[in-house]
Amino acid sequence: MKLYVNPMSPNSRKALLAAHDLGIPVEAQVVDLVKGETKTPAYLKMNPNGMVPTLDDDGFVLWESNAIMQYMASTKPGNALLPDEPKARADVLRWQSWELAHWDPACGTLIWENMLKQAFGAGAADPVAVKAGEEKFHRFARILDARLAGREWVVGAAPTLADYSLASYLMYAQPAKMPLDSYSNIKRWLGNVEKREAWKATQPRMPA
């Protein structure tokens, strides 16, 4: 499998986390986002969205990070990341869908405004956008924190794709100034994720 990624991208990291945990060897092709390598005709032919990650499995091209994670897990029957039991599997897919619809936008606003905006030459953080991002973050962090009360993992007794999907954005919790202090269950759970070998192996070099 060839995986087009940028290690600094939370969505790329999701796919890398799944591959590492599943023991799937992937040929990682690093795509330079700053240089616009996702916007070249060759890349857009694979992924018309011009985003990362993109998977090429012997000619089968797949984009969308959660779909890539699920596909990789499906090639390893019986793995714990995507359970076979229908209700447990549906629960994993539910939280991955929630991540795309709610968690990604909530975290993404703060990542952009507080961390990436100036780096990409788009000016200083917009206080109005930051405030809106913080309100959205609190709204959905409360839901995730309540889910994790008395739980080690989001679904079941072992890590699943849901944990990696949700945790990937929190790799930037500090530089993006995500207001995590009042969410003790999320912080405890994130500590569990950070102890995983897959997390350590996919940790990118953080910018200064």
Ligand SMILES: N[C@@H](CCC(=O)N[C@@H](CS)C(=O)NCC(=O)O)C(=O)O
Second form
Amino acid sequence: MKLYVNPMSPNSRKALLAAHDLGIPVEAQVVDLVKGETKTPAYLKMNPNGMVPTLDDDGFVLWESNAIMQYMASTKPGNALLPDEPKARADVLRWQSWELAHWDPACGTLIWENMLKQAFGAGAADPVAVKAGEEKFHRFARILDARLAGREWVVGAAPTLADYSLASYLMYAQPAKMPLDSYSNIKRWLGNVEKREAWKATQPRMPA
Ligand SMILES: N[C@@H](CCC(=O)N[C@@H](CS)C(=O)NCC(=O)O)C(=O)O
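What does the same protein look like in the form predicted in complex with this ligand, given that the last one was the form predicted alone?
Full complex below, order starting with the chain above.
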């Protein structure tokens, strides 16, 4: 399988986490977003969104990080990351859907305002946007924190794709100043994810 990724991208990391945990050898092709490598005609032919990640499995091209994760897991029947039991599987899909619909945008505003904006020379953080981002973050962090009360993992008793999807944006919790202080369950759970070999193996080297 060939995986077009950028190691700094949380969505790319989701696909890499799944591949690593499942023991699927992937040929990672690094795509430079700043140089516009996701906007070339050849890349857009594969992924018209001009985004990473994109998977190419012997001509089968797939984009959307969570779909890629599920596809990878389904090539390894019986694995714990995507349980076979219908209710557990639906629960994984529920949290991966919530992650894309609510959690990513909540984290994303703070990543842009507090971290990327300056790095891309787009000016200082806008206090109004930061405040709105923090409110959005709190709205959804409360839900995830409540879910994790008394639980080690988001679904069932073992890590699943849902944990990796939900944790990926938190790789930037610190530089993006995500207000995690009052969410003790999220912090404990994130500590569990960070201990996984797959998390360590996919940790990018952060620029200063
Ligand atoms: N929903 C997509 C989002 C992918 C996405 O936003 N990728 C970012 C990097 S994390 C990207 O490639 N951005 C480039 C752009 O927006 O032009 C997924 O989950 O794969």
